[in-house]
Structures are given as C-alpha cells and as structure tokens.
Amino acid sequence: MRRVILIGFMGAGKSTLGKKIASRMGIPFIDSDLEIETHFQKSIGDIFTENGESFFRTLETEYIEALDLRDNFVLATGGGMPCFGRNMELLNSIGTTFYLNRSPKELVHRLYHSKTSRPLIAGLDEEELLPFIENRLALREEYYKKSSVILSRDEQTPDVIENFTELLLHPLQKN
C-alpha cells in the first residue's frame, strides 16, 4: 500500500510536488484543505470565521482518521494539520510522512509572490511576513520533525520520494 503524506509550512510546495508524485506513481492526489472545503462547500477561511479554529482542527482529525479506509494516495496536508492534538501521530500511523523543509526566507519569497490567497497572511507585507513565518515555523517544527523522512530543499523531488517510499515498502534484504 502506498500512502505518501507531505507536510510542511504553507508555501513549501506540498500540492505542486504531490501532484507530480501521484502522477508518477499512478495513484490519486489529495489536498486535505480542498477536500474539506468541497465537503463543507465553504472556504477554510469561512470555516475558521464561522466555527473557529478548534472546530476546523477537529474536522482535520476526523479527515485523517477517514483516510485509513483508502489504499493508495499522495496527500498534501494543510500547514497546521500536523500540529494539533494527535494529528502527527495519526499521519505517521497511516502512511509515510515527508517534511518539506524550507527556510523562512524562501517561504517568504514563495508566499509573497504566490497567486494563491492565504487567509493567515492576508494583509502582511513582505517585511512583516518574515517574522510571522519565523515565529510560526518555530512553533510547528517540533511536529514537522516527527515525520518519517525530513527532506532538505535539494531532496524534494518526485524521484527521491518515490525511492524512499519503495524502500520503506520493500526494505533491502541482507544476504
């Protein structure tokens, strides 16, 4: 069974890389935020505003638990998903987790120039973005680093992730 789970800060490239990996491996790509938005027919921002963060985090936990019924997939999580309750433990129990580690400065550049709207950073200029990311990342990294595999920027390729997944599924035999 192939379950690849990509975690990391917003803007790390989880969805972009996840689609490439899923295509190469011939398995479905899932974006947890998009699936939750589709199910509730509301944006994540609207769910936060109307029901609060605690409600949203409960939805994420329920979503992870439901993934145990699926066989093969590549999942891009929301940036905060692994950092609440027992979510990181659940993610590790259902698949191979990969932390896409990026520097705060690279994340600033990627997020500031992104075409995707991000409610958490709406209204922040480029100078305000760096301390925001540094502070938030400092809180989240303890969870991210519990991943099965931590990938540096240069290792974040479909080849590397596919090879790790194959090795974990079929360990090398010692003679």
Second form
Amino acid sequence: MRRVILIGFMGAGKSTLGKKIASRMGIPFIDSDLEIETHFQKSIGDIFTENGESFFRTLETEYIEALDLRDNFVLATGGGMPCFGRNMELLNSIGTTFYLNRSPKELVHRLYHSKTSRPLIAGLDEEELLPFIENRLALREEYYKKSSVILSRDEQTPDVIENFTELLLHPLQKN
Ligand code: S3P
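Okay, that is the form predicted on its own; can I get the form predicted together with ligand S3P now?
Every chain and every other molecule in the complex is listed next, the one we just looked at coming first.
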C-alpha cells in the first residue's frame, strides 16, 4: 500500500508534482479540493462564500477520515487542510506526509497569476500578497513541519519522493 500525501502552502506545487509522482509510481493522483468540489457540485470559492470557511474545514476533516478506505494514492491537500483540528495527526496516521517547503517570495511569484480561484487571496493586490503569505505561513509552519519528510525546493522531485516513500513505508501500509 502506497499513500503519498503532499502538504504545503497555496502555490507550493502540490498538484503539479503530485501528478508526476502518481504517474511514475503507477497509482492514482487525487486532489482534495477537486474531490470536495465534485462531491458538493460547488467551487471552493462558492463553498467559502455561501457556507463559510469553517464549513469547508469540516468537509476537509471528513474527507481525510474517508481516505482510510483507499489503498494507493498520491494526494495533493488543500494548503490549509493540515492546520485545523487534528487534521495533521490524521494525515500522519494514514500515509507518508511530505512538506513542500517554499519561501514566501517564491510563493508570491507562483501565486500572483493564479490567485483568482483562491478565496483567501482573491482580493489582495501585489503589495498585500507578500505580507499575507509571510504571516499565514509563519502560523502554518508549526503544522506543516509535523510532516514525515520536509523537502527543500531542490528535493521536490518524483525521484526523491518515491525513494522516501519506499524507505518510510508507513506501519499501516502493510503490503
Ligand atoms: C486554502 C488552499 C486552497 C483551498 C482553499 C483554502 C488554504 O488549496 O483548499 O482555497 O487555506 O490555504 P491550494 O493549496 O491547492 O491552493
């Protein structure tokens, strides 16, 4: 059983890298935001606006609990998922967690052109984005750093992640 869980701030590259790892390892790629959107037939933006952020966070916890029924996957988590309630502990109990560490400046660069679909940053202009990310990341790192593996930018490759996954096969991943 292979369960690879990618964690990191918005814009860290979880989905892009996740797809590459999944195709390399021959297991399904899943994206928690996309699956929640499909299940509710609503975009994350609409869930935030119509139901509120705390409702979305409840959905994320329920989503993690249901994951335990699946055997093999590479999961790209939403950026805030590990930072609420017991989510980080739950994620660590299910699979091997990897934190894709990126600096606030890199994140600004990567996020600026794709910020419209992300409700937490949609209203921010370029000058507001850096302080927002610095503050939010400082609060979130406490959770992100509980990952099994913390990867620097150069280590964020399918190769490195596949090797770590084999090395650190989770106690619950029996076969
Ligand atoms: C969020 C990150 C988003 C999405 C939602 C909230 C966050 O996912 O779950 O907009 O709190 O950081 P990505 O990290 O895939 O952008």
